[in-house]
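Taking the form predicted on its own, here's one chain by itself in structure tokens.
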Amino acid sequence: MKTLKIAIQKSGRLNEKSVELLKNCGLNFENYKSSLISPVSNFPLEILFLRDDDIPEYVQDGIADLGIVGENVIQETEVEVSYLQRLGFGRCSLKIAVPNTENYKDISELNGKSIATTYPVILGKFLKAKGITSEIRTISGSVEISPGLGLSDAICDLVSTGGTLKSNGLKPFANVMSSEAVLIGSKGSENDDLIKELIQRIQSVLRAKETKYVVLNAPKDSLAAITALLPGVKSPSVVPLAEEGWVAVHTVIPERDFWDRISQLKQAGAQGIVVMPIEKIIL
């Protein structure tokens, strides 16, 4: 049997979540903090630990079959890869930020200005689409200090909480793109049976993370109103209780709807609501 290779970030903001995801898929591997390659003992897979900038090209060139990397890196490197699964972590935005002292009202005011960034490709395409001509200054490292040093009029950088911008006297001005971690593969890789199996594992973990398992007691005369609030994976499971006229209802609730749905269930007559995390959901 062939062995797949998946490339993930060796260090940085996506490393911990990528490792956690793979382990939650039931993959056993060790020594990932001190190795460039870590074999998985219970699945035909090797994990490569790379710089995030290198991951898209490794996948495009077939050195790695799969990769976990930020969407911003994929767009910046302009590689030809397939998006196999959005992973829901590492969310951030690439934004243009300007000094707090500036009072720009419209993005057209960036015409003739200089913008420092580590993402010249993405920024260049964005400005071109907006019909704006700015001087793009490509730098590495601490982009946010550039305006304060007189190196640029604005910056374009990744923003998660905005704390770094604020501490450097900057404010967001325009959103260039939103990004999150993505599972990528070489073109056509989605047709590989082994890759399909790994993607199924990943999807089962992601579905479980987005839902809660709920068990509740309900009087039979309230059952129709309660089950109407509970979609379940297909539909809720209803089990008679020893006490006459009562049933237990088992279902799953999307995390985003959790508290609103719980309140609605109580109003409809549900009692003894027990909520539990789900490890995996396989459809």
The other form holds:
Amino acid sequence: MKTLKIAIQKSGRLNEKSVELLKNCGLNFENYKSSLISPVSNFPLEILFLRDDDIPEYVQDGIADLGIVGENVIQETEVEVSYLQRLGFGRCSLKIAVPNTENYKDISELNGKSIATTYPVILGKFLKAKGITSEIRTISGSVEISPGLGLSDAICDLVSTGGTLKSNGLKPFANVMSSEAVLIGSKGSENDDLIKELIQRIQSVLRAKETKYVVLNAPKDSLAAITALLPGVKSPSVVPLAEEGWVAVHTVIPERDFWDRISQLKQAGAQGIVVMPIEKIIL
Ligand code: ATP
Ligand code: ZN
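Next up, the form predicted in complex with adenosine-5'-triphosphate in place of the form predicted on its own?
Below, the chain from earlier opens the complete complex, with every other chain and molecule after it.
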């Protein structure tokens, strides 16, 4: 039987969440910081630990069948790979930022200015699409200090909270792209049965993360009002309680409208609401 290879970041912002996702898929492997490759004992898979910049090309060239990497890195490397699944972590934006003291009103004011970045490809395409000609200064790191050093008028860098910009006297000016970690595969890999199984496992973990298991008690009379608030996986399970006229309702609800629903449920007569995390949802 063939063994698949998946490339994930060796260390850095995506490492921990990538390892966690694969472990939550029931994959059993050692996460030695020192090793470059780690076999999975209960699935025909090996995990390659790499620098994130190398992952798209490894996947394009088929050295790894799969990879977990930020969309920003994929687009910068301009590889031909298949996007298999968005993963919901590693969210950030690539933004153009300018010194706080500047008062640019329109993006066209970047014409003729210099912009330092580690993302020359993405930035170049963005500026071209807007019809702007700036001088792109490609540097390999610490982009945020370059305006302060007089190396550039602006920067284009990844931002999540904006704290780094602020502490360097910069403010966001234009959004170039939004990014999150994605699962990519070599072209055509989406047709492989083992890969399909792995994607299904990943999707069941992601689905479970977005939802909660809720158990609540309610008087029978308010059951209709309560079930109307609960769009369950199918319909909620209703179990009679020892106390006459009362039932327990079990259901699964999306995390995003969780708090809204809880207060509405209480208003509708629900009591003793218990909310539990779910490990996997297999449809
Ligand atoms: P490597 O050593 O693997 O090359 P790196 O220093 O290039 O690591 P990290 O800083 O660990 O990369 O970031 C990895 C990815 O995390 C980024 O490419 C991006 O997709 C995502 N990310 C999320 N938030 C941020 C952020 N605030 N700054 C930078 N990257 C972020
Ligand atoms: Zn990198």
